[in-house]
Amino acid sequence: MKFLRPDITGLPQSGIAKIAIPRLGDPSVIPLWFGEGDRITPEFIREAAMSALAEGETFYNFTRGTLHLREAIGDYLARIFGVDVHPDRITCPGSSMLCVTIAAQLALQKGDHAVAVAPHWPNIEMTLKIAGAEVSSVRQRLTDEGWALSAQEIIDVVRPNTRCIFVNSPCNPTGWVMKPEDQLALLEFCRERQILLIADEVYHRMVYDGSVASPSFLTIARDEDPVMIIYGMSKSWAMTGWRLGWVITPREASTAWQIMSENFNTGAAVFTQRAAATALRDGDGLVAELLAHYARGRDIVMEILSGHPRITLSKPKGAFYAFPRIEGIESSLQFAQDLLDTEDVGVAPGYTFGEDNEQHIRICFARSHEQLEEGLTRMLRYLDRG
C-alpha cells in the first residue's frame, strides 16, 4: 500500500506476538511467554474502580493525569525512595509503554541516533525508530555473577547525533540490575551532553536481594536534570490490563507532556486511575505477597533447569523472567515454535530481544508454580528427545 510509510511497513512483527497470536486463548497451552501472571486484580483494586464509575466518573479529566492520582504517586515515591516529587513533574497519560512512546517522540527526530541497552523488550527499539532514530544496541554481557553492564559501555556506542538513551533495570528479559555507580556516571554524562535519559523502572519493586525497590535513577536526578523516568501498575499491583503507568520529568516539561498526552490519548480512562491510586496507597501487603510469589517462580527455574547440561542459565537479579541460553540452537523462532507444536508450551524467542540472542529464549515465571513447573518439565522432556 503505497500510502503507508515505508520505515513503518518495513518494522517487523515482534517475536512474541508471531508465536503468541495463532494459539492465543488456547486452554491448552502453558502461556510462559507474556509478561504477566495469572492472578486477576485483586478486590480491593478493582472496587475502587467500581466506585468511581457508580459515582459518575466517566468525563475528560487533565490530559496529564487526575490530581488525585498524582498526589498518591507523589506519597508512593516518598515512601519507597524518600523523594519529594512534586506533581507537575508527574504524568499518567496511559500505560507504559505509551510513556515511552511519548518521551522517544519529545526527544527525536528523523536523524538523530538512539542508544538502547539490550537485550531488550522487542517494542522499544521499534519505537525509537518511528520516532525516526537511527538505534544502536549495547548488548549486557552474560558474566559468572550474572548479567553485566557498566555505564562506560553505554557511552562507548554513543555518537555526536545521539539525542536519546535507553536503560531497562531491572531488566526484562534478563534481570539484570544496574548498579548505583553506573546510574550516577550515566547521568552525569547525560546531563553533560544533554541527551535525554528515559529510565525505564517498571520492574523496581520486583527485587531479590532484600532491598524494598531497585536503585533509581530518580534518587540521584536534580529536577532539571534531562531524564524521565517511567514506572507503571501492571507488574507489581496484578493489573496488566488496565493499562496505567507513570513518567517522572524535568518540571519544565510538563507543559509539553500535557500537549503530547493530549495528542496521543487525550489522558487515562479516569475510573481506571482512582483504582490506581488505591493500589499505591493499600497495596504494600500487596507487593510483598506477589514478590513472594515471583521469588519462589525463580526459585523453580533454577531447580528444574540449571543442571541440564545444554542451558546455561544465570539466576535473575529483577522482573521475573528468565533468559536462558540453549546449546544447540540455530533459530529460536523455530525452537518456540516447535516447543509450542509439539508440547503445547508457549515461550518468547530470544531473537526479538535484540541481536545476538537467537540462542536464547524468554521464560515468565510469574505464572502459578504447577503451571510453570509443568510447562518447564516440557520442555526438558522436548529438549531430551532433541
Ligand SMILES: Cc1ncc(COP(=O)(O)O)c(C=O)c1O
Given for the second form:
Amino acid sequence: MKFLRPDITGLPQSGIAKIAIPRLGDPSVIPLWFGEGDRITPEFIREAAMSALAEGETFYNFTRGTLHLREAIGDYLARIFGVDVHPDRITCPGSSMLCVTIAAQLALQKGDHAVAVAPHWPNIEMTLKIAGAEVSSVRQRLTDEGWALSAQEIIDVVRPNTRCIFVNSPCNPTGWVMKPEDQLALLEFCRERQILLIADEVYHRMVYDGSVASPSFLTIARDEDPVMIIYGMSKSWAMTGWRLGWVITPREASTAWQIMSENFNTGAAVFTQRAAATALRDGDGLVAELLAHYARGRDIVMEILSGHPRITLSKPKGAFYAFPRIEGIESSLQFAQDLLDTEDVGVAPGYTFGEDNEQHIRICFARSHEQLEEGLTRMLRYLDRG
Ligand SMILES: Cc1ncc(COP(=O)(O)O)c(C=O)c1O
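Just the form predicted on its own so far, so send over the form predicted together with this ligand.
Once more the chain from above appears, this time first in line as the rest of the complex follows.
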C-alpha cells in the first residue's frame, strides 16, 4: 500500500498479539499471555468514576491531566519515595504506553540511535523505531543470582548519535530490578551526555524483597536532568482497561509535554482521572493485597517449573512474569502455538522480547492460583510428551 509509511508497515506484529488474538476471549483457554490478572477493578475505584460521571465530569480538561489528579500523584510520590514533585513536572496524557510514545517522539528522529535494555516488552522497540530511530538492544545476562546488567554494559553500546536510552525496571519479562548504584552511574552518564533516559517504572510497586517500591530514578534525579520516569495505574491497582499512566519530567519539558499531549490525545478521560486519584489516595491496601497474590503466584511457578530437567528459571525479583528457558525448543512461537492447540494454555513466545530469546516463553502469574496451577501442569504434560 503505497499511501502508508513503509517503515511502519514493515514492522512486525507483536508476538503476544499474534498468538493471542485468534483465541481472544475463548473460555477454554487459560490465558497466561497478557500482563494482567483476572480481578475486576475494586468497587471504591469504580465508584469514584461513576460519581464523577454523575456529577457531569464529561468535558475537556487540562491536557496534561487534571490538577486534582496531578496533586494526588504528587502526594503519592511523596509518600512512596519521599520526594517532592511539583505538579508542573507531572503529565498524565492517557496510558503509560502513550507516555512511552510521547517520550520517544520528544527525543528521537530519523538518523538517531536509541538503546533499549532487553529482553524487553515488544512495544518498546517498535515505539523507538516508529519515532525513526535505529535501535540497539543490550541484553541482561542470566546469572546464578538471576538476571543482571550493569550501567557500564548499557553505556558500552552508546554511539555518538545515541539520543535515548530506555530502561524498564522492574522488568517485563525477566523481573530484573536495576541496582541503585547502576541507576546512579547511568543517570550521571546521561546527564553528562544529555541523552534522554526513559525510565519505565510501571512495575515499581511489585518487588518481592519487602520494599515498598523498587529503586527509582525519581529519588536520584535532579529537576533538570534529562530523565522521564513513567508510571501507570494498570498493574498495581488492577486498572489495565482504564488506560491511565503518568510521567515525571523536567519542569522545562512541561510545555513540550503539553503540546504532545494535546496533539496525541488531548488528555485522558476526566472521570478516569478522578478514579485514579482515589486509587492513589486510598489504594495502599489493594496494592498490598495484589502483591501478596502475585507473590504466591510466583511461588507456584517456581514450585511447579523449577525442578524440570528442560527448564532453566530464575526467581523473578519484580513484576509479575516468569521468563523460563526451555531446553530443546527451536521456535518459541511454534512452542506457544502447539501448547495452545493441544492444551489450551496461552503463553507469550520469547522471540518477541528481542534477540536471543527463541528458547524462552513468558508466563504472567497474576491470574487465579487455580488457573495458574492448572496451566503450568498442562504445560509440563505437553513438555513431557516430547
Ligand atoms: C514495561 C511496560 N511499560 C508500559 C506498559 C504499558 O502499560 P499501560 O497499560 O499503562 O499502557 C506495559 C504494559 O504491559 C509494560 O509492560
